[in-house]
Structures are given as C-alpha cells and as structure tokens.
Amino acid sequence: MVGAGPHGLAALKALLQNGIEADGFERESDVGGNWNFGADNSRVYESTHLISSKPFTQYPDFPMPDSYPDYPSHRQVKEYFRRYADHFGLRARIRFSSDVVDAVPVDDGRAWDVTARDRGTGVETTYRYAGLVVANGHNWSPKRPAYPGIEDFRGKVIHSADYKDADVLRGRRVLVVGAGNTGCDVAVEAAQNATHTWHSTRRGYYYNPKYLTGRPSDQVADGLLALRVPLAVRRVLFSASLRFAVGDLTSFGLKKPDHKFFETHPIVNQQLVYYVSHGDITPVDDVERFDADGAVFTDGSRADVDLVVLCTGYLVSVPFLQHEWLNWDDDHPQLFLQMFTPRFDNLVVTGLIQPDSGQWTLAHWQGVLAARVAEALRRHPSTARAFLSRAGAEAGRRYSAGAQYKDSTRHYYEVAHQDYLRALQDAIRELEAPA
C-alpha cells in the first residue's frame, strides 16, 4: 500500500481485516495525506474545512466525534485519521518517512518489487509483494497553464498548492485564477485581506450554499435521491432554490453557467457572491495573456495586479510506475471502476475519484473491493479473473448518473456518488466466494 491518506488507510485496514498480510509506505511522518497540514504534499490551507457534511464524509465504520461541527476543520480531520489508524492498529504496519521511488513487476507479473527510500538516511530498500495498491492521491501535483507572457509579468505568481494562509494576500492587488472550491475560497480570503481582488473564470458556475432549509445542503440533495427524484426534476429544484435564496447570479456580474446542474463538480461557497456584491471581488473573464503589469482577459479588459494565485487544479502523478501499466490515455489513467488496470491483476489504484459528495464512504468500499479481489485471486482465481477480464472493455467508463460532465481535466475522476457506490456494491457481490 503506497500512501497513508484516507484511501490508503481504508484499503490497508480492509486487507488486514481480511487476513491479507500488508505493509503501508508513507513519505511523511504521520497519516492523513492531503490533510496532513504542513507536510510537503499537503494542499490544505489554514482555513480549510470540509465542504461535504460530517455524516456524508466519514467512514461508515468509524463515525466522527459528536463534538465535531457539521463541517470540520482540517485539524479535526487530521485528528480523525490519526484516531482511525490507532483504532484499527494500522500505524504498526506503515513504514513512515519512506518514499516509494520505484515499483516493477517481477516473476511474469505475479509479484512486485517495491523500492522505498528512507527520507532520513537516504537508504533505499527493495521489498517483494504479491500485489500493489496505489493510494498516492491526485491532488498534489500542480497543473500550471502556460499563459502567454507570464514570463514577462513583474509580480509574483504562486499556485494554490503553495497557498497556506492569507498573509501572502495582505495589501496586494490579487488575481485569483480558477473557480473550483479552492479558487473560490482564496478569492474570498483575498477579498478580506487584499487591496482588491479579481476572480478569473472560464465559465459561470452555481455557487451552492452550505445550508438549505437549516440543513447541510448535501443532506438535502441526498434526501431527494432517497426519494428517487429524477435528475431533471432535481435540476429544477436546485436551480429554483438557488434563485430563491440568492437571485440571478448575472445581476452581480457573475457569468451565467453554460451547463446544467450536476455537469460540473459542485462548488460550495456562500461567501463569494457576498463579496462580489460588496465590490471586493471583481469577476473577470478567462486570462488571455499576461504582460509586465498584469493580465489581459479574453473580453479585452485588463487588471493591473501584483500577485497571481493559480487555482488551476492538479494532475495525477504516479512517478514510481510506468504509464503503460496504468493504461494511461494522454495525461491520465483509464481504469476499470477507476481502480483496475487491464495490464495486471495484482495492481490496484484507490482514491482516483472525485465524488459529488463526501469521499471517505467511497474510500471504505474501494478498500473492501481491493481486499475482495486479493482474496478471490488467492482462493477463487477463476472468479477473480472473470471479474478482472472486464478491465479492458470497461476502462474509462463514467459513473455520472446520467449527467454529461464538462470536458475538463477537473472532471477526469468525477463520479456521482450514488452511481459509483452502486457499482462498487455490485462488484463486491460478484466477488463473494462461490458456494
């Protein structure tokens, strides 16, 4: 198991609970992955809180404390992962401060040689395993667009990967590029601290509130799913709710969305519109180019700024594996159930998903499925191979519950959680031991 973030912990626990000997490798000195604030590859910032509510985010077999709020902070989340690791006895099975630098199939693909470098001593050691589970995350390698003229810009440019708190924004003229949840968070913090803020987006979005009718909005959304309300009707209800609560977003100067609800990853931020309405954030078009003093946008307007924060997302990176082994298509892997490669039965990826709701329920069930596959390969190989034989034909299949996601790197791993959860459930049942 490579990685001791939310998905790595869940998979390691599932393997051990099924009697499968397993070791974990983690490059940092503690668990938590992206939520290990301050670690080299952590991308959370000081003000980060969950954007999905507590009951919809936690592991199904390990609830968050009752004392936690609806939307816990990153510090509470990290503590939750530490308790999870302790409760299930995972720490003793993890080699901390160990950076996996290479993994190669051996014995005609029946095993893997995994080489890890001790980050303290620099000593490299190779271990042999019957299978390899990759859980190194997909939100740590920054995507940096190649804007014309950016090399001439005299101000400072940072990626949100390096954004930790609002100090960097204070007293500056700030351009925030990107309208994902991070981009909206940073724009709001800039509105509170910068001299002025411009927020550049390619398209308009729906800026969802964290609460509807006094309840976390994701719980309201799942209530509609439980009632089996069709997608078209849910779209009408969400559009009407947003319009009733906030009004016409274009009246604030924001772009009209060029898509329907559920065709892009949900943005949960009820402060952005507030600061736009106060004139602290100026919405602007996509960046066309930079010059020495600032940015020129696609509508011909410009902004003179001295700090640019690129909230332009991340690209998946698995530096210790060859791309062909994970069935890469251009810049990302194409996997069966977003977990299994057509190349090897004993190579599994977990965590390569971006759900429209909380993530760690899916992490739990991905871990269970990985363990079921490992168990089936050991005890019922014909059942396992019949299941894995679908990897080639079904690699890249989307689980969107009927929505057509916008074509963007941001949506490579997007899943409708109810659709994907059902697919995991079906796969686990398929792999149950024959009578």
Ligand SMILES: Cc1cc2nc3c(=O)[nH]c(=O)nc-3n(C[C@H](O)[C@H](O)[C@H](O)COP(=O)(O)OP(=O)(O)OC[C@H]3O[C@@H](n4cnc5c(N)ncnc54)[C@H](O)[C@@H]3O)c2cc1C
Given for the second form:
Amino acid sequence: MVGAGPHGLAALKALLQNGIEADGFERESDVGGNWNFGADNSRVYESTHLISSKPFTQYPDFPMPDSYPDYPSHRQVKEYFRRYADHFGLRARIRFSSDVVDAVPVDDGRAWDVTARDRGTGVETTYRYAGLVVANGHNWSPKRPAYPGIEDFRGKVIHSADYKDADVLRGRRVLVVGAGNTGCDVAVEAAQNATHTWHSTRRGYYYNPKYLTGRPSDQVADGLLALRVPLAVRRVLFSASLRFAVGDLTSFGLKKPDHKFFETHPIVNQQLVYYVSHGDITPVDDVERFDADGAVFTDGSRADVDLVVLCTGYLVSVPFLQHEWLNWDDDHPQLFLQMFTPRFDNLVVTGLIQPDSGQWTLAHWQGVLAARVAEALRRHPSTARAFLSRAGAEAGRRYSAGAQYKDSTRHYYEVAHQDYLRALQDAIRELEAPA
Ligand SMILES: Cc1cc2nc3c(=O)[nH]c(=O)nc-3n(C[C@H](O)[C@H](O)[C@H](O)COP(=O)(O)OP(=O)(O)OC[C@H]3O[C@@H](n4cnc5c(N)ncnc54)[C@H](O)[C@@H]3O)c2cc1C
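Could you present the same protein in the form predicted together with this ligand, rather than the form predicted on its own shown above?
Now the full complex is given, and it begins with the chain already shown.
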C-alpha cells in the first residue's frame, strides 16, 4: 500500500482486518497525507478547515471527537488521522520516510516488485508483493496553464500548491486565478490582507453557504438525497435557497453560472460574496495573457498586479507506474469503479475520487472493497475474476446521480457520493456471495 493519507490508512486497515498481510509505504515521517501540514506534498494552508462537515467526512467506524466543531481545522484533522492509525495499530505496519520510486509487475503479473528509497539514507530496497494498492493522492501535482506573456510579467507568480499562509499576500495587489474551493479561500484571505484583489474565473458558479437553516449545508443536501428527491427538484430547491439567502449573484458583479446546480464540484464559501459586495474583491474574466505589469482578461479589461496566485488545480500523477498499466486515456487513468484497471487483477487504486461531500466514508468503503477483492482472489478466484472482467467495459462509467458534469480536468474524478457509495456496496455484496 503506497501512501498513508486518509485513503491509504483505510485500505491498510481493511486489508489487515481481513487477515491479509500488508505493508504501507509513506514518503513522509507521519500519517495524514494532505492534512500533514508542512509536508512536501501537503496542499492545505494555515487557515484550512474542512469544507465538508464532520459527520459527512469522517470514517464510519471512527467518529471524530464530540469536542470537534462542525468544520474542524487541518490540525484537528491530522490529529484525527494519527489517532485512527494508533487505534487500529497501523503505524507498526508502515515504513515511514520511504518513497516508492518504482513498481513493476513480475512473474507474469502475479506479483509486484516495489522499490522504495529511504529519504534519510538514500538507500533503495526492492520488496515483492502479491498485490499493490496505490493511494498516493491526486491533489499534489500542480496544474499550471501556459498563459501567453507570463514570462514577461515582472511580479511574482505562485501556485496554490505553495500557498501556506496570508503573509505572501500582505500589502500586494493580488490576482487569484480559479474558483475551486482553494481559489475562493485564497481570494477571501487576499481580500483581508492584500491592497486589492482580483478574482479571475472561467465561468460563474454557485457559492454555497456553509450553513442552511442553522445546519451544515451538506447535511441539508444529504437529507434530500436520502429522501430520494429527484435531481430536478433538488436543483430548484437549492437555487431557490441560494436566491433567498444571498440574492441574484450578478447584482454583485459575479458572473451568472453557465450550468445547472450539481454540474460542477460544489463551492462552499460564505465569505467570497461578502468581500465582493464590499469592493475588496473585483471579479474578472478568464486570463487571456500577461504583460510586464499584470493581466489582460478575455473581455479586454486589465489589472496591474504584483502577485498572481494560480489556484488552477492538480493533475493526477503516479510516477512509479507505467501509464498503460492504469489504463490512462490521455491525461488520466480510466478505472472500473475508479479503482480497478483492466490490465491487472492485483493492482488497485484508492482515492481517485472527488465526491460532492466528505471523502473518508468513501475511503473506508473503497478499502473494504480492495480487501474483498484480495480475499476473493485467494478464496473464490472465479468470483473475483468475473467481477474484475468488467473493468474494461465499465472503465469510463460515471457516478453522477444523473448530472452531466462540466467537461474539465476538475471533474475527472467527480462522484455523487450516494451514487458511488451504492456502487461500492453493491460490489462488496457481489464479492461476499460467491456463486
Ligand atoms: C485545501 C484542501 C481542502 C480539502 N478539504 C476537504 C474536505 O473538506 N473534505 C474532504 O473530504 N476532502 C477534502 N480535501 C481533499 C483531500 O485531498 C482528501 O480529503 C484526502 O486527503 C485524500 O486522501 P488520499 O489518501 O487519497 O491522498 P493524500 O491525502 O494526498 O495522501 C497521499 C499520501 O501518499 C504519500 N505518497 C505519495 N506518493 C508516494 C510515494 N511514491 N511513496 C510513498 N508515499 C507516497 C503522500 O506523502 C501522502 O501522505 C481537501 C484538499 C485540499 C487540498
């Protein structure tokens, strides 16, 4: 198992609980992955709190402490993962500071040779395993659009991957590019610290509040899903509640969304509209090009800025595996249930999802499914193979609860959590009841 972030921990625990011998490899000296603030590949920043609320994010078999707020801080989240690892005795099974640099199939694909480099000594060691679980995360390798003229720009350009706290924004004229949750967070921090902030987005979005009727908004949304309220009705209800709570976003100078509710990954940010309405954030169009002093936008307007923060997202990267083994289609793997490749029965990916809710309930069930497959391959190989034989045909299947996601790299791994959870649980049942 490669990676001891939320997904790797859940997979390792599930394998061990099912009596499957397993080792974990983690390049950092501690667990937590993205939530291990300050680690090379961690992409949370000083002010990060959960975007999804506590009950909809935590592992189903390990609740967060009652003392935690609805939206815990990254420090509380990391502590939660440390406790999880201790509670399930996972630390002793993980080789820390151990960077997996290569993995190759051997013995006609029946085993994997995994080479790890000790980050302290630089020594590389190769280990042989019957199967490989990849949980190296997909929120760490920065996506940097190639803007014309950026090399002429005299200011500073950073990617949100390197954004750690508001110090870098202080006293500067800042352009924030991108309206994912990170882009909106950084725009708000810039509004509080910079001289002025411009926020460039490709399209208009729905900026959801963290609370609706006094409850975390994801819990309200989930209540409607549990009642099986149809997509069209949920759209009307959510649009109406936003209109009621905030009003028409275009009256604040924000763009009108060019899509329906649930067609893009939800943005949860209560403060962005506030700072736009106070004149501290100027919404602007997509960047067309840069020049020495700033950016020119697609509507012809411009902003002279000192700092550009590219919140343009991350691309999946699995540098220790050949692309074809993960069935890559251009720039991302195409996997059955977003986990299984048609190429190998004993290669599983966990964490290649971006749910419209918290992630670690799904991490738990992905771990359980990975363990069930490993167990079935051992005990009921024909059941396992029948299940995995669908990997090619179902590799492109989306779990969107009927929504048509906007075609962008941002939505490669988007899943409607209830839809995807149902698919995972059906698969687990199928493997539990061998023919
Ligand atoms: C700012 C921000 C806010 C977020 N907010 C939320 C939220 O509110 N709710 C939510 O559910 N999710 C949120 N997420 C998504 C978050 O990425 C996931 O919650 C979760 O961290 C993904 O877990 P993972 O285990 O797949 O990957 P990661 O957390 O990235 O962990 C991967 C691990 O693999 C290790 N690794 C990588 N390569 C190697 C290698 N070659 N050898 C050994 N080890 C390796 C890394 O060091 C890391 O520890 C947020 C993400 C960001 C960036």
